[in-house]
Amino acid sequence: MIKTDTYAVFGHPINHSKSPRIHRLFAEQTGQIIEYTAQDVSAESFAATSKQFFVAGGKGLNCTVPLKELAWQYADQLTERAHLAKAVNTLACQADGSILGDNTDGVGLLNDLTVNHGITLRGARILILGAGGATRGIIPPLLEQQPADLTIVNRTVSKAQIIAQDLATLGTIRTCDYTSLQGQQFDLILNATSASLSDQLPPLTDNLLCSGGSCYDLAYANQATAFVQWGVEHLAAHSLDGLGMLVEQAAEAFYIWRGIRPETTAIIKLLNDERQITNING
């Protein structure tokens, strides 16, 4: 009898998660036999529930809001990208029983931008909205692409400055508040705030996006987010949400767990077709 390896995504809330469906599609595509579930886990119960999961034979976990920083603390060892991000979205049980923590968000974003949509980052002027954990996780792979400059804008500039200082060895990171953006233009604007979750928009100036520039919202929904709509209204060459990033980061996690990298294009298309967003310019 073939033993079914078990995986899960922990988060709070979690009912909206597309991860179980994505990983089931990956498993079907690659011939892997796994079980992947979504479990509502609070921050307070995360450590105990994770220990119980792995003691019972669980092979790997994905961790989403609000658990990524706790997963970083929980892991016995960290990859370099997880260490830099100070957040973990993928936990993997190793052969010796230890737990490896990784962060696949940055590579997921990079693959969606450059491979799926052909957006060139080398020499680009990049603006990241927000200075939370998501921003910290995506900066290292973005800087590896050698953009002309990278700026973090945040209402509380000191939070952006901390990230810039922590990642200073990777490259120059500028920081500012929203009022200081007046007169500046960028080739790529990434929304890493939580504003889209409440259908809100950061205070953006009208001429912020240069001609031919692109917008990308790390959040995703079954309808265009406020930031994606802003990109469309400001004639972005691409105005995208984070569904592609979600699938790509999941593919990286699947590879860490199973040693097989699934093909993502057809799955992204399937999920996009199902939600039938017509005003996202891909």
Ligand code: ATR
Contents of the next structure:
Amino acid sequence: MIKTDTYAVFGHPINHSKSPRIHRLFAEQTGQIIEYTAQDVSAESFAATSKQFFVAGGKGLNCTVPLKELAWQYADQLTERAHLAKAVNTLACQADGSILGDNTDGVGLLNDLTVNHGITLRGARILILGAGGATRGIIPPLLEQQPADLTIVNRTVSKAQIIAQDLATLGTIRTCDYTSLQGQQFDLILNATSASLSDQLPPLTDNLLCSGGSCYDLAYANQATAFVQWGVEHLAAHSLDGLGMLVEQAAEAFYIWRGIRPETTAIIKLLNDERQITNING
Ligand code: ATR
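The form predicted alone done, now the form predicted in complex with the ligand:
To see the whole picture, the full complex is given below, headed by that same chain.
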């Protein structure tokens, strides 16, 4: 009997994860037979649980909050983008049994911005809110697009400065605190803070977004996040949340594991339609 290849997403909390649904839709679409589950795994038990998973024949893991840095440490080898991100969201068991760590968040964001929404990054003035792990992961692919400039704003500026120094070989990264943003304007503002998770908004001043500019929240929710609302109120051409990025980073992980790239447009539409129904039905 052929054993079904098994995959899982580990994180804490994990009960609202859309990853099992997304990967099952990918498998259906591409005719792949896989099993994909969600498991609540704490930081303390991550290494032991991952080892158990791979020893039992597991083929690949997605790792989410708060496990991405631990997954980075756990991997036997890292891709260049995971090395730079200092965070891993995808682990893949290789033919020789070693575990490869990759980070598909950056390319997921890039695909959603440029392919799905037609937002041009070349020559754009980009502002990233926040200086945590998410910011580190998205900067390399953004700089590859040759924006006019890229600024990280953070309450704790020293954290932004460390990221700018670590990634200095990739391009110039400016850093500042929120009060220094006064008088500046950007074509694209990306919210990579964890503020949306508690329905908060970073302290943004008016006039930050230039006419025709766009806002993108890396977080997603069934309702518009506080930052997506801010973008709408400030007349953004696009004010988007991270549902598309979630599907795109999953597609890249699926490709790493299965060698087939799923088509994402219909799946993003399906998930978007479903949450609109959830909203209407309360
Ligand atoms: P992650 O690894 O997911 O990016 P993190 O490392 O905890 O998460 O980073 C969270 C980021 O959100 C930080 O940059 C944090 O700012 P500080 O470094 O100054 O703490 C930022 N953040 C969280 N809540 C915020 C809020 N209400 N307003 C502005 N920034 C916020």
